[in-house]
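In structure tokens, one chain follows: the form predicted on its own.
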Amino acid sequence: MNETTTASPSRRTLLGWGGAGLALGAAAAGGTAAALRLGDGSQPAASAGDAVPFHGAHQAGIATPVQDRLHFAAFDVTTTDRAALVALLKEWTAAAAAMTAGREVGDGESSDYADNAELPPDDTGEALGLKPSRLTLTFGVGPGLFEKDGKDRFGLKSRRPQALIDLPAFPGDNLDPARSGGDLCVQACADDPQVAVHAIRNLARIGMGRVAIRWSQLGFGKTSSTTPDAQTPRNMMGFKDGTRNIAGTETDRLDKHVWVSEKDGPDWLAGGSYLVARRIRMHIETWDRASLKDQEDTFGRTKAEGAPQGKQREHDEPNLKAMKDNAHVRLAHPDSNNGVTILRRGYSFTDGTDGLGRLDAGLFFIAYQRDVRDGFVPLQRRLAAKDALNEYIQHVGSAVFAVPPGVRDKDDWWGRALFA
């Protein structure tokens, strides 16, 4: 990634911006997260994109304003040594805290490989030249992480919080367990698909032998937003969804239902968050083929504008009474469910076809909230027995993790509390 001087550049400088010409000639001929940028030609899309703060009381990516792209990654823990992992988390942290940052991952020109071309680099070089485009990275861990097949791995057994649970089995769930579950999730949000990409494959690398990728999804067209007044992104159906989703501005709703608070419980999560990730396979042909009424019917809402039926403008109040019972909008809605909500960052996915002439996609749905059997659990449930979009969707893919707080300072690391 990119760093302004006005020195000449390095050879490693120039190698680093030609290996990122062939990673954009690697597009022509198909590289998905290369062509998936946007430009004229000249330089890449938010090529000057600004970098997010790593530090803070709360990890970045989850009420940080929406970027455009998504690179989502849940590993198994391989390693059985403590030490090892512990190490790896620190050697992570500084890896994504350089990274966010718009810098190489390692020393760069520092460091003693940097000269010595027998080694590998320490940075995988196909963001070299990029800005950081907003990159977040997310990290959490999941139920295996504490306890697998019967055994406390890594002493963190009677650590593990009560509301981390193992998701129940949902009407209509076909889940793949090959995309589902993980020890150790990382969420890479950036506004560049490569600079995202790049995150995910260097922790990936600096891991090896300690962690292994289980399962990992691109994503594309934010389907939601955080910020004020911002118009609701639309899902692959062409609808506007999650209209009252939380803006990151609204504290007090954040502390509500986002952030894990010190009475909560555990000590080391206060300040963090659940994510629930889920994979939903739309089916696009069926629903392609439905009338403009019942596509609004299903929804409850107009597809042009995204205003609740009988009203006119998008973010009007919506009269759930005028829908029909089944609505998406009216069972989600927080008056229909004791007023529970919850923050959703999902993102769209097209992952080629399903062998039988039709589209894999759909959306990649992720959401936070400060409890997940008081929020996606009791929401999920109402959804999958009575939804109309039931006929149209399926979740095919799910994972939960606990998120913990973010990383105060250059000396914190990503779980030093859980580990404490």
Contents of the next structure:
Number of protein chains: 2
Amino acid sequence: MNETTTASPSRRTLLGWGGAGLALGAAAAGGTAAALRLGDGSQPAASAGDAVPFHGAHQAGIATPVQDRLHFAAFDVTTTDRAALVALLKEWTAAAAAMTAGREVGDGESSDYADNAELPPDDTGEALGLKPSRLTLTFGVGPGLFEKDGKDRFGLKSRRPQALIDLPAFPGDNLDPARSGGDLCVQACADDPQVAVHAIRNLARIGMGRVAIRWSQLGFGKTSSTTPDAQTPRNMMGFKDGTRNIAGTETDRLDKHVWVSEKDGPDWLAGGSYLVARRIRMHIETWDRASLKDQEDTFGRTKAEGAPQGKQREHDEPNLKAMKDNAHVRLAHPDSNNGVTILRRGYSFTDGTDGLGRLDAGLFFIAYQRDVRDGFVPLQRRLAAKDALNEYIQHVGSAVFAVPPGVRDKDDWWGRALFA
Amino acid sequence: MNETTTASPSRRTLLGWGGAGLALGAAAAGGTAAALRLGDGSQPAASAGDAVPFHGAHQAGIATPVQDRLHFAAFDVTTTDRAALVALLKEWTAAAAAMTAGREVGDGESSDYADNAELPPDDTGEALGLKPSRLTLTFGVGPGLFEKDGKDRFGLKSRRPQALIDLPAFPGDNLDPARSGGDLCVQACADDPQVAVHAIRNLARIGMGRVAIRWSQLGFGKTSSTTPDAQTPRNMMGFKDGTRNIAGTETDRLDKHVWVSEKDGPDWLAGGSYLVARRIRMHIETWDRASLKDQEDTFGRTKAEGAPQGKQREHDEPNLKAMKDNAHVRLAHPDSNNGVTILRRGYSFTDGTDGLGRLDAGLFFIAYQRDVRDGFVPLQRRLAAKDALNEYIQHVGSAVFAVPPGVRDKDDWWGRALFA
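Could you give the coordinates for the form predicted in complex with a further copy of the same chain, as opposed to the form predicted on its own above?
Let us now look at the entire complex, which starts with that chain.
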């Protein structure tokens, strides 16, 4: 096995479709090169066509430099059979390892369906010929997996992390149950949206009869950066927000604010994290009628440069007292929140029109943190109560998931320690 | 004026936000270099950051090499005042010229709002710092502009083209009125989705009180190529479809099948075209359970290479008799349709989930043709009656628009000849 091949920008092959051979696919499957994975102090490689290694201490897609596009899916578990669920997670893990390496589902397997035209292909095929595109697939488990309607569905109730709370209601929430919750989630990020959509679609297909998609969200543009000193992409309000994000190379901050430690517990989650997703609709027509001054006062930043008010450049240290009391940056800043810091990985969305001639657009907010009770919850309590931005936004979807540590090697699988 | 600057990959500037100056913006506004525009026999430049010239004999976004992403919007005209509508079209044209050149709305105008922080900025700002990204904005007028509910709303009834028919009902149609029709449309294509979304959002904003978005559609991935010999991107079924598309360099085929000629009439549409949009939902879960053989027989192509059945390469001339009678390629081929040929410019979409655990995904089909009655209508009649693909798809949205010729110069505007 060549341990470095997965990091090179290998093109997806047609292996498995024409029966041409299996050697390359098998070699890629065993690769565990970590050159692209951040969180271990290494630098990111920049090419959009590259593969991000799937195996490691942490799941990729958290500290990984933010990719351009997102497809996020929450699943309901429909089977009541623990063994069937475990089998699914093993199948998902194998498929995720293949797809993130730029291979098709089922490549290199002895039972490869595509060798038999009388059966459906293992892979749906729409990513054939596309590059790995830095695809990451990040897996999480929701509260409902541990207990639902008072039932301990899979014998996991005692293993529920204390920090995996049901999120409290916040002032102003207008949550749609059809866009909230979920027993499992997969965050697919890639520089090519077709690669991200393909990955979720194939996982859903593999899960047929055992899980069903509860909701899904396409994010067309990233709004955050986990690359130090990079400019923060603008959100749909035209502003840079969350400019002092945790960078994937900041090991200390990741350990302090993102990764669950062994002493935090539970054991099965050490090296993992917690994910909060919020679908935040923006009333962009109202926002667009606000003056430039009002907009800048609302965020506490200049619009053109994204600098904190009174400063010159985006990454200048903000002077919070130069902002209005209810400015978003002032309220969200760690100095106003006893140091509360989250890793943001949100994406802009536009999902057509709302029937009133308004775009259904906004921010699909994703945050990772070491403990939701010390991360999103206190931060959002403060923002929901006071933020000037509340005039222009509404939270319409919500979910929380515990994100297990990375898959260590070929024999490991998503959730193995949880089900052990 | 430097007549070549618009074709160079100039970055969007911050002009107009800081009052820093107007010279560059004004220079770009006057540029009419046609190096990137196809349909005149020139070759495309490849850089994704470039600007596509806005002015020309034909609107850009038809023969232009297909960009990666789409945001399409249909508008209802809400004003009853012809002068207000004309004023809007002039404002839209100026904004479109600016945005396609990579500038902000209002840049270079003496009344630039952004010089006054007490007013809303002219531009919503989320594309600041992004490249032009080959943005094209293609404008069309629907049947309702000429006559609605028996009323001649704007004195245009006599100017309605005979070829701008209301599309007939086709077998299998399941059209949602909320995703169909529209008095006006704008097709925004760009290699960066944020640039396309920004453009539609700003046009909607400019139109407030005069038009309202009726429906809009994001397309995350192109499914067609208008570049000769390029590989056709795969659709959500994993297949290459429409491989023998009209290329932007094929002047003869464009004149024969796409551009309305002077003798076709009406005068105001000479150099224009007709656009048919169909939202085609794919039952991908059903498709994914079909065998590889069934899938290939359905299209009449191999899945891996996209070659016509019995042939080796995608662009090999198909042998229609080697396919099943109801194979999609066989039925759609010009040889089966008295030479009927359309220019395809469709995009894949994924709009979340349908409430039954299925992805709401498929193809947002866009076709341009010289006459709908000799293009989409006979082709779709044949397909709707016989196509094997009908088992796996359903048309759920539909619209038709007449697309005026290009905006000639700074003094011209979208629809000028129509309203003359």
